[in-house]
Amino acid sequence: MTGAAAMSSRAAENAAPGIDHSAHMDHSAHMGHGSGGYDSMMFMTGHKMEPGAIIEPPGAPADTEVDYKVFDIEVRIVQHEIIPGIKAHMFAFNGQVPGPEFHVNEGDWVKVNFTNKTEEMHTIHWHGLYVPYTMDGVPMMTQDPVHPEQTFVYRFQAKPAGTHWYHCHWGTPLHASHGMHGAFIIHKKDDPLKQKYPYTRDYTLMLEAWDVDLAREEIGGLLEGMKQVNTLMEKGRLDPVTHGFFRNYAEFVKAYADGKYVPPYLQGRSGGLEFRYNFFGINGKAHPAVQHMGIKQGEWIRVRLVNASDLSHHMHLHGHDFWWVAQDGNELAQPMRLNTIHVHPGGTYDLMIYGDNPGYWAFHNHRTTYARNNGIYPGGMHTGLFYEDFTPTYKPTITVDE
């Protein structure tokens, strides 16, 4: 891909020791579409929902000012299959999960039109990414949340080069974890990795785990709430504080000193329900549909792991070790020579693997418990890197029952 328009920029203030931010835009310097009146429907009479309509934040260029790279992602919930026999409800980007895997150069200008095509209000976090900050994702902090039939335009630039992820960041717990992410891979030019470790292809993997059974109940919840709150909101006779929406927090405190709002953390409302994950898998897949890596006796492949669950996970390469370059996007200064590593939820973490022991060996989450479905060892997060230029004296079968 080509790189796009140079935009010019300063170091930005109170930036942290070590980081320099000098080579990011200048957020103030184009305030672009619906400056002078860009605030929260939340709090505007009626707290009315407009479907159709196309929100434009200020903080980054026209379309007239560089030359933006376009994608088109929607929301939409489909019945996704992880193994045979197990199909889930989730919020899909694109109808599927993981959401389309985006590839840009560092530079780039990103436009993604974003549209939700839910009954449940969602936004997109662009996580690592250093983007305007009312494209940053967070609801009622940078952005009203995304209501149904809404369309909200994200602009920013591909910065910084690395392995990076997006994901909703509204009812994250159940939206993130249950099918709305997937890697953003920013590419940097004469890529040093690429000139020490001349790998010849490159894998992303997406650790995911999934509460089936929660997840049926949430989102069946979810949508029949959100009925009654586009109802009132479409008849103009939501409330903020109904909705649960503040100004500051002396505002929420007074709301519940009057009795006005009951907050639903109380013990008295609380469900109090808590994940169960039963499933874990990797692109949207649970072991044995989990897909494997190929490799070739000398040759060098990439492997960048995303860990899209809230939970830890702990990656274990049989038959080799591996060397582990970057966290977070960013390169080690000192890669590690490795055969497990422990991933953070949250985090990216780059690998690079040489194919000098010709087998089939297993790559799995070495907390078995997450090599399981819904209880049952093997399966879940677990997968394989085969070679493809020798000769077994013994092939691989599937067993899903030890």
Contents of the next structure:
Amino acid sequence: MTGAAAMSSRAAENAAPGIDHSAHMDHSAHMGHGSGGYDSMMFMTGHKMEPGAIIEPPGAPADTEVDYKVFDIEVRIVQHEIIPGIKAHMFAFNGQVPGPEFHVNEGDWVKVNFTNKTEEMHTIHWHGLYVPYTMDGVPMMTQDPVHPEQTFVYRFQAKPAGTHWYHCHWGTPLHASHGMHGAFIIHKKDDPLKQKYPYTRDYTLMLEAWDVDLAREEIGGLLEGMKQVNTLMEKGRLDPVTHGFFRNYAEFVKAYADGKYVPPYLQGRSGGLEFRYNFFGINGKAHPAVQHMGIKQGEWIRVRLVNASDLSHHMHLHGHDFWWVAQDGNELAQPMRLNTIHVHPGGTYDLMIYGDNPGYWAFHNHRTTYARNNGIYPGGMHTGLFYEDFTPTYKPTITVDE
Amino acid sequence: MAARLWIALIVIFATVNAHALEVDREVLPRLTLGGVVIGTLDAVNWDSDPSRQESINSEDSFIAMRLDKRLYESGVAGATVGFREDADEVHFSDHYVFYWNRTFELALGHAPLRNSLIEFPTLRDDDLAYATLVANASSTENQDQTHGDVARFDWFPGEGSHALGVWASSRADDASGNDVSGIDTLGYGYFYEPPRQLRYVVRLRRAGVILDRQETRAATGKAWMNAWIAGASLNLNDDPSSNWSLDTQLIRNFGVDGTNNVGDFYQRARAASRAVVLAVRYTARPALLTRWQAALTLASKDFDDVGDSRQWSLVPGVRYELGQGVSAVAQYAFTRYGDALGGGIDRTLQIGLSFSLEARFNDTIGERNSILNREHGFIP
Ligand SMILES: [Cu+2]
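Having looked at the form predicted on its own, could you now put up the form predicted together with the partner chain?
Zooming out: every chain and molecule, the one shown earlier first.
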């Protein structure tokens, strides 16, 4: 035991069975977290698959040092139903899309045992959180991707408070949108927002876009490739170049110049894969399968919008203005009174709605082409704000083909 | 007149404007384009045809398209049309309709015959046709060896890699001098076909056995002829970046009784025979990108009731991928004929370029036997 022991006391304690960190350790590592470093294993000669291994990165306190709230989360491939008649295979945290919603208090210590139950690689990025960089989930920048059947232990303190989210950062355009996203809510003690807007209900709406056809081809293609990669890795014969991994930029340039590496972005290799999103959703479902939000007269509700797609959405509420009170988890110095909020990729937006106009009110993407199902309007990103305490004079039904 | 014009305009308008109306929309099918065009310079030295000279050869090129759609309830139906070049003629080789779902598949129309099981790594599909397929005993035409009218039903018990097939065909007939042929082929087969996406990680890529019953229509009369085909394609190692594989197929043709001569094509097709083909192939795929392939194919056939009737071939070939689907190719073929077949040796050297494609457009379907459907639940 050389470098591994130096990583941190916890890492030594919980050293993963089967993972010999010493073999790849750069003893001169000075990666900025105190006593040592841990490098990528992908370049280690004979780097092998270690199913069942538990990867404990350095950078956070040991179990004995702080009191962790422990979560187990795994990713597997499921058939996810967007609306009746439309199912798609997706990468899903704990088998659900979106993944489970975390609720923790500011300052809590959080430990997430992330297990990869697919044949593909994944990570988790904690979007908006101040985690140690070794927990940030960016492949080859902060960690090795989590291999099939491995468990990666993310540990961090929950901060800052507010609406955040988490998503896979490996193959992000496909993985994050096609299943691997979920909300991460950090509650503030005596939340000043709650004092200003005494809300009694709290809704999270993850805004989503899917190209179920490209996803079918791409996930299928990934599995085809990964079965080969994993076959090689099982025998310790995987060339990291297969994944497009290079120790540094000069090595990448040289590999290309020598003809050892044919980059997949070359026009001779890539047909220019493009997403043509054909389904849009809120919390995994498209209209009319999206759940409505409930409200009563005189009630405040909080709505947290999280854009888990890489498109911009323009959510418009009928019959009301709302107060836009926070962005990316942080309270705005000056709340804004709006009825349409522009929700950009990756961002989170918190709204407060006051119930003062009883009725049934649409809340939908005003880029109305995203309020369609496979081109048919209305569908997609379309829900409603439904008052629960009034006598309707027109009772809403459902329309799906106008 | 004016009324008719108006009706026509309304009809046209309604059709063009089908969007958002409760009408039957035209649903674009998925389009899969497949094809190969091979051009080679051939140097020849043939005892079997001493007049044959060096040539520029583009035989066996084809293009086919598959059009298909999901159905309302479940399953997929569509059509395949394809054209194949042979001896400077273009043949409408494929035109058939099909239906498939998770448990079975149907095809009906002019389609490939099920008279061979394994594809060998020769430059052209018909390079060793004398040994790789059961010949059409009623036609000498090249296109009639591989295609015919086919009605076929495949059942996938267990919804996995196993398939049981039964089919009836009508092979083209130029031997009997009449063009009414009727159903002249009945076939049965068992096939083991894991998803193509697994071809570098499974041990067995493909295997099967076929019974091909063909009614031959020689001038001397009709007679049924039975042939067994068995074959397998397997990986010799488990390294997808440096892959060795082996393809082999046996054909046991029981022939038509009393065919003791092999002087012409019909006789050779009808005579009881044994054919074996075996190929070893190496595929170099550094970083899992296919770069080149070398193969050696051996074929041998002889006839039960005719002495010194062996024909055998040795065919080494290489293929270097210049780009995806674009290869520089070279092949040498050595074939020796037994005396009953005229004796002598044919030698052919071919160098050229091959362009192949399999491009899918508007894919809203996927494949029955995809990894996702097989391993993660079938999505109809
Ligand atoms: Cu992922």
